[in-house]
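Below, in structure tokens: the form predicted on its own, a single chain.
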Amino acid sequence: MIHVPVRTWMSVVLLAAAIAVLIAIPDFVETFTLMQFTLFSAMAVLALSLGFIWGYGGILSFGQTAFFGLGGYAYAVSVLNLGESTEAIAIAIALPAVFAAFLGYFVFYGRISDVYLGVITLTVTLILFNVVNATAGDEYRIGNAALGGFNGMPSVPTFNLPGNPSIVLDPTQGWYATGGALIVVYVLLRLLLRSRFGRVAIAVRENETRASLLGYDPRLIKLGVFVIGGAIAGLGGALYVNWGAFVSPTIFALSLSAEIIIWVTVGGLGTLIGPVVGCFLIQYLDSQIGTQQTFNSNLALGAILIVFVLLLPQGLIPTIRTIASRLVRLRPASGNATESAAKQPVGAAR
């Protein structure tokens, strides 16, 4: 008889319940609720983009929002083009990954710390979002696409139907769509991780120069897992757009870049359901805030940072972790001390 793992029974049994509550939640939610998921699950792939290559890479990148808003762009710029979204986003996600391999390969290979890294990807967000935002003139176009510059580009065309540019997928079918990628991306990376790829990113990430001597090539690795990032990134950026029908500079903005690393904190880090998790509860949070005039979206997100890097260091799924393995060991000793207690004579133990 085979033995199956008790974490890969797990892992079966939520991938399941992922896959139910992807088909069940159109039925019990209104239109606008679940335009609001496929949101949340087009921002959660680009938090899992961080939180993989932070998480397991080592490599915090301050300015994730630019591979975010390349591959908006390249699919927004695509589909205006081709006409069909199918091939859109294969290039919103080649676009991203191509940028990342030319700017990692500098990076990695430069031998550069990882605080300037994040203080490059920083700049690189800046000057892309400076770029696309003086491009409004009618010169400034790729075949079909006006950039549009700071006013964007509106009524970009919004995933079909593989094969079939005729038939427009519906609300729900882009929840589907959406919700369908995030799950494909978390088992891709999942299974990722447990290759012999994701085992030596880890070693990389846990001490270079140990994995350097048992000759693998650490620069190497990040770059793959930069690129995969970036990649990832890259297919969120247009499930954003596709979401949206509409793409601007501010895909670029500052802002987005913190709250990513938000997201991947309070989530917790090293997972990889940490980082959706902190995405779909910050961004409700969000969400709930601004509906009302008496607290400041900005400031909650920022105490929501410092209550967790002060309490919860680890992030909520680690955290949670953490309590239930300590609750599982404690179980089975108290059983046993009752058990040893019983079957003792009176008097013995005093």
Second form
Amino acid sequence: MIHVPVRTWMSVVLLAAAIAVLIAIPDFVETFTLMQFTLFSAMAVLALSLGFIWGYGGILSFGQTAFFGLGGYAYAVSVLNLGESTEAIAIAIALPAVFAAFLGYFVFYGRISDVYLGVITLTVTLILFNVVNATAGDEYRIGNAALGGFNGMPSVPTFNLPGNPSIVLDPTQGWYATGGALIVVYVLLRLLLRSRFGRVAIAVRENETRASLLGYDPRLIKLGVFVIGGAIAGLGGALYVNWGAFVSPTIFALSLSAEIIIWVTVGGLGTLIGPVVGCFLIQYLDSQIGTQQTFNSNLALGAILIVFVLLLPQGLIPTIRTIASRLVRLRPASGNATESAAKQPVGAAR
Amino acid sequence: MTPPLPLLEARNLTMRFGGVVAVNNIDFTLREVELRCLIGPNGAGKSTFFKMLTGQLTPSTGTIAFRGTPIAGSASHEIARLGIGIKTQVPNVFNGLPVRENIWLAARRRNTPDQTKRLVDEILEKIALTHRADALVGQLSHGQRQWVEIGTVLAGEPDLILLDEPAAGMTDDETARTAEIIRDINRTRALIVVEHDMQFIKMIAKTVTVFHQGQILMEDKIDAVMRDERVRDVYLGKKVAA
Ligand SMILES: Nc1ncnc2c1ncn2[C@@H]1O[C@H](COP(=O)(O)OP(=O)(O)OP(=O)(O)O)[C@@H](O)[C@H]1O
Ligand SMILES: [Mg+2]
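Could the form predicted in complex with its partner chain be given as well, to go with the form predicted on its own?
Now the full complex is given, and it begins with the chain already shown.
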């Protein structure tokens, strides 16, 4: 079987290409654009968190921003207290994960139906927004960190070199850290999906009854997926706060929750690369539209979503794949390697 | 001397759906490595009985013990882990996944990766789907999907296998092959097989339990059941007429 090695080989090549792009970009773009890419990458981590739990766990959460926001605040509060960012990032991953475990336990073990999962995550996000919004005033501080209510927390220290708080990352290094984190998360998810846990998670998404009749506990699997998604969203929150050196309750905004769903839908549900592509694409369009005054960017976003849902309901990446594999079938003479390459146009996703 | 513990023992088992009593106060016992056939008209309660045995339904009343462990009302995955596997009446497979992945998922729960690989190849061979191993199950014929489901059940290596209408939608050849596989499985494992196809039942059966309106009408050797007036009345006669 030549298939598997070719795919693995393709993945390695694409990974190398992604790393090369990561390293090369600062030489080709101005700082402003680099900062934009940094922001897009932080948001793409958030997009991956939803793409993973929705596309592979069948869990549609309207509350990924709850974990994103918790991660952002956990980072800000920790870095202000610890005076060092590495542990703060770890806390920004761990706290949302624990919160996701707590929330997920009630949802999945309480036999709450999938519809209510959406409602509950939505509600939790609203509650967090309102709670944090109400923390204006000097009595609301955690150690050195004043939460600041609706004003948020200004001048949050950004990432420093691990183990050396005196060396703060410059924008180029910040890009490496953020874009690098995106690649690492992507690769880890790829590997996870190949593991037994990942394959069982997909099985649970496909047919929960059959999975349980084979002896797998769907509740536990979904909880695991949900917690991993929470942890990734939390990391995204830390990356986002690092980008702006600022955090405010708008990080919990429901409009952002909705936007992530659009990224994933446009890029392609059930792929990992899709949410990343969707996120970059839409944020880029959004920023382009934002610089002119002719039409409203929300309207444009809505129009994009409608076009995709009607014309490309599977999303960008799956559609490209289908077309590519059709083209290959039309020319059966082409060799094995080209065939696999065509089937895997962007990242060896899926 | 105390008699050996039965593999499966249900007592006073009842399942009500609102006003409908689908299973009505039945007692049922199965020995280790026994092969039992269940027959009975549509709506007699056979599938409902299976669903209670596998945790898909919690009985309204009554007890079920598997090797002495009470399982009535337990979660499906817990019961599966004790060693009960089921092929359901409506095909219940991972349609969006390849054949091999379906079998792998079942085999991998109890086995190391290497053992799993060997077991999967063995089962693909047994269900004659090696050549379709990479096809998505949803693209297979109904009969082939039945095979995939039987394959996943085998891959879980349960001690009790429940087959709800395994020959439905199969060709005569496939049916004969299913009978052969069932006899083969039965050398080491117990089975309960629900089937409407009496030809098929005759190929495999020793003892037959007849369900009728949620109750057990009779339980005896196949020949005695075939000759019985009441069974002819409620079931076999109608089948011939149909
Ligand atoms: N979930 C349910 N809710 C309400 N009634 C049900 C439910 N499941 C089964 N029943 C009823 O219970 C009775 C027994 O159904 P069951 O499926 O167990 O019969 P069966 O013996 O398997 O029949 P068949 O040979 O047609 O498969 C039927 O009257 C059916 O309509
Ligand atoms: Mg039935």
